[in-house]
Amino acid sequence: MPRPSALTELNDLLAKRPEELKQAKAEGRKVVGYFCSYIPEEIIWALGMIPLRLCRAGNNQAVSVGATYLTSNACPFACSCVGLKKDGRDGYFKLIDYVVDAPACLQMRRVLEVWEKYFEVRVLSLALPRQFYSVRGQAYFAQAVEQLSRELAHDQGINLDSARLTQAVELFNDIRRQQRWLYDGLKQASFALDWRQVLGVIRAGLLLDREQYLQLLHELVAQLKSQAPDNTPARKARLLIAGAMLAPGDDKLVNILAEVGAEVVMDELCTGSRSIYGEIKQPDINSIAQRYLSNIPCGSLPYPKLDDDPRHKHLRRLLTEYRIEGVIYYTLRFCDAYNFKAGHMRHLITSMGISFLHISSDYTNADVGQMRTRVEAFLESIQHRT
């Protein structure tokens, strides 16, 4: 099936984006970087700033540089975030004016400290309650979001305009609606895009001008609705990828799955589908804070009752709706929170009669052959079960 023209235009815009950001900075706009999906982009955008998620990875040289500031036993993504900033050649990391973040992960909190101390980057922290599920935690987070909005408004020398905030809420709600439509399409074998293409669209939205991005999302959805379905019969195991950070550039596992012809139809990742859920019901600080804190939680946050864990509930729903036959649980080495929960995830998934594979890796190529062998064996085991 021909590649939708909106996808081509998205890729063209991504190639031009660093130069666009340079021009925007020259015109006086601030570029606000963030690492974690708990940051309310609506507030940044409503204040005339440019939100930019800094989640690039896969460069092992950057990991080695970052480890000199952290430790060789630190998460590769955390080390990469330090190394890319130190190197200074990455267009996005270089162009930010300052960082706003609410790290669920303690290692990423250390990254913020290093950026502030050694690279003299201004960091605004959004306090994230560990008891995110409690009434007190929600009230605490709403106050933290209010404080952040005041700090950002003070930096801009303006007040947060209610009309502009309404615009922002409508914009980002619509973006998430269109993204959900794309992911919903993956439930059908005849959908014109594959998971890897949908993931690329989601990742593009972390970097592009959000109004341009939404326009292209509408064009892409319209093009897909107008195309005849692909009725080519295929019988492959339907897979879901869950786990820790799978950032743009960390494509080792994704490439292996493509090479062996695996059929990934869904993910449960903060750089993928986890960011698309939840509507902001009212254009005010409390509603914005509620959406971000009550969305699918990061695995780095503790939840006391496994049977009632909202992340587990969400995963069960995905496994059923997408008719998943196998789950690949991907973690980075030294990512303690997600590696610790691998046993719980295995029990949850296998109890539903679904195959489970845990892969823990880093950004080197040393284990590519081993990973491919394990993935191929995993696919064969699913075929023998069906």
The other form holds:
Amino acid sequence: MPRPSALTELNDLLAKRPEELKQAKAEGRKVVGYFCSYIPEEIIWALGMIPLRLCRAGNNQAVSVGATYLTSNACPFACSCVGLKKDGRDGYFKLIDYVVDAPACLQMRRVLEVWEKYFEVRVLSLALPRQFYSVRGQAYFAQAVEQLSRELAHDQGINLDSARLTQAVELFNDIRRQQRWLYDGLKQASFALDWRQVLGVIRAGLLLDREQYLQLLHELVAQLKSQAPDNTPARKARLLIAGAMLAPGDDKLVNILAEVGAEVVMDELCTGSRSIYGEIKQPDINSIAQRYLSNIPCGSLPYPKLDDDPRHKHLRRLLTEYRIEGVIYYTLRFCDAYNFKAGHMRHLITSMGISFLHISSDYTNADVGQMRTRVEAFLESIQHRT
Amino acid sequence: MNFFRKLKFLFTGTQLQFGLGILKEPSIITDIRRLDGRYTKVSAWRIFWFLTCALWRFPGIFDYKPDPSLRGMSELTYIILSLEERLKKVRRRGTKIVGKWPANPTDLYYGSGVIALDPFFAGYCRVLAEGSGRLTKQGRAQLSEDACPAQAAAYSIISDDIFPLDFFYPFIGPWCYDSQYCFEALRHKVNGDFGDHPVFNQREMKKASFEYMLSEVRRFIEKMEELTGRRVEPEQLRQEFIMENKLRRILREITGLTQINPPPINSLDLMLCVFISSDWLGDPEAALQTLSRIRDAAIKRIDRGEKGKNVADHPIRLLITGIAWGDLGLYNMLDELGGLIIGSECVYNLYYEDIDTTGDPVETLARRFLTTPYALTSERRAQWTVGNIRQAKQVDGVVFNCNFGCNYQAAEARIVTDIIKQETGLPCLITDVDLPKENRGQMRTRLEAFLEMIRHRQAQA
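The form predicted on its own done, now the form predicted in complex with the partner chain:
Full complex below, order starting with the chain above.
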């Protein structure tokens, strides 16, 4: 099946993006970096700044450098963020004017403290409550978003314009709508894109100019709608990757899955499908705050009751809708938020008769062979069961 | 440890001294008395017998050498080792036991009519008492191989019903990150909820954060009222503040004694005293009596010009920051090498000042939560520690310790030590420990070198 031309365009734009950002900065626009998916991009965009999610991983040299600031007991993503900033060569990391931080993951909060102290990066904080599910938490978060928008507006020397905010809300709602359409497509075996391509599209959206990105998304969706379905019968086990994140560059597992011919059809990751849900109902701060806090919660935020854990409910829905036969739960070492949840995840998934594999890794290549063997054995066990 | 070795230990050395020490005078410490109004006096014989039997149950205690000649240490050992059976006993009488995490003020728990249990502290005590890493390894098998040893042990003691819990209601804030996930991992075992402590309530959000914290404290109290079926009156909380302020004052006094020459208390005894502030071992009353005895005995030593057992003549005084060493043998080792711990930044958070007893107690607690130095940014935490170092008369060096797997301390180690070095000029050493006894060889070398370096600096100065 021919590759949609919009995908090629997307890749071309990504290659040009650092240069484009440099130019935008030269024209006086500010680039606001962020790590966490709780940051309301709408507000940054509405204030005329460029939101950029700093999601770069997989570089073990950067991890080693970062570990000299955070010690080697820290998560490799956290270490690599420090290492990349220290190194100063990454096309995106060097362009940001400041960082907005919502400390869902407290290790990342410390990363930003290191950035502030040792690399003199300005950090604005968005107070994020842990009780994302409570009315009090919602009210607190709305105040925090209001405060952040005031600070950013003050920094820009402008007021947050309601017309521009409306435009921003429509833009990002539409982006998420198109992204959902792509992920919905993966439910069908005949969909023209595979999961890895969809993930690539989502990842591009973290970096590209959002208006340009939306335009390309529309083109892509239109092209896919006009294409005849891929009727090659699928015989492989349908897999879902869950866990914390698969940031661009952390491709070890994805490459192994491609090499062994596994068919991933969905993810439940912070850098993947988790960010596509939820509509902002009104173009105001309260609605924006509500959408972000009531979206599928990050594993870094605890939930006190096992029987109605919203993460479990969401995952159960995905497993059914995407007819999943096996789940690979991918976590990074020293990421307690996700590693500690592996036991309950295993129970939840296997109780639905679905196979489960937990892989905890880092950015070294030391475990590639072992990981491949485990994935192969996992696939074989699923095939044996079916 | 085989039977004959145990027997040998029983009738010789420290353990016998412990036993005889306690028999010299009748003990009046209470068995858990709180909330149901019952007081049980524990006789000296009972303590002697308990400690004797404990040798079989807890072979790990052979590895540590508290000072048996310091009056009160036997009682302290008793209330540490008897925690499990005392909790079970009081629970049978219907009193509720509620789980907390380190840095959560105990006043709120006891003042609300329940017994506080910190599984982090209790679990690690159990690991030390058993003398094996069994509970940690078991916890790691369930949580993660990268889990902090104390957190993994905390998981095991609750999961295996070693310590009883009726409800788990910790306050979760920007410290001990993994504690919130350990709490979550125990959801299948024990019902619970958590109080949300706003992360870094920056200046602009101060009012909103306070309101939020206040509502969290109120919610906790409501839950405790529901759990116990009794209303929590403000006066009850205030009385608890008064009681626990006494404990905090005694701990500050004991900590301050390390500044006196010669120091009347050694590193291990000091740390055993301060460690219990995490939950007062289920019985603040007993903790108060025990700590008062230790303080009084240490003061008598000062009058007599006696120093603590194993303390060097002119010890190198170290402040331990980060998380205090959980491997108690390291404190003995440090004393042998000529060092002395003068306090722990981590535990000091629990008793650095009294709680105000004049205002609205709920508001006071909310304010206390938000101003706990551990809840601040690394930089502000470091500045607080610098202030404490400046207030102390004698500090020769700083050790920053991280437990293996502790993302929180590890991530702050460099910022905190860099600021301390810059502001005070003191040498800092970052250590990393895991299971007890695992890396003592390496630690000995590192501590020897660190102390040597300080001595060299002092000689040059």
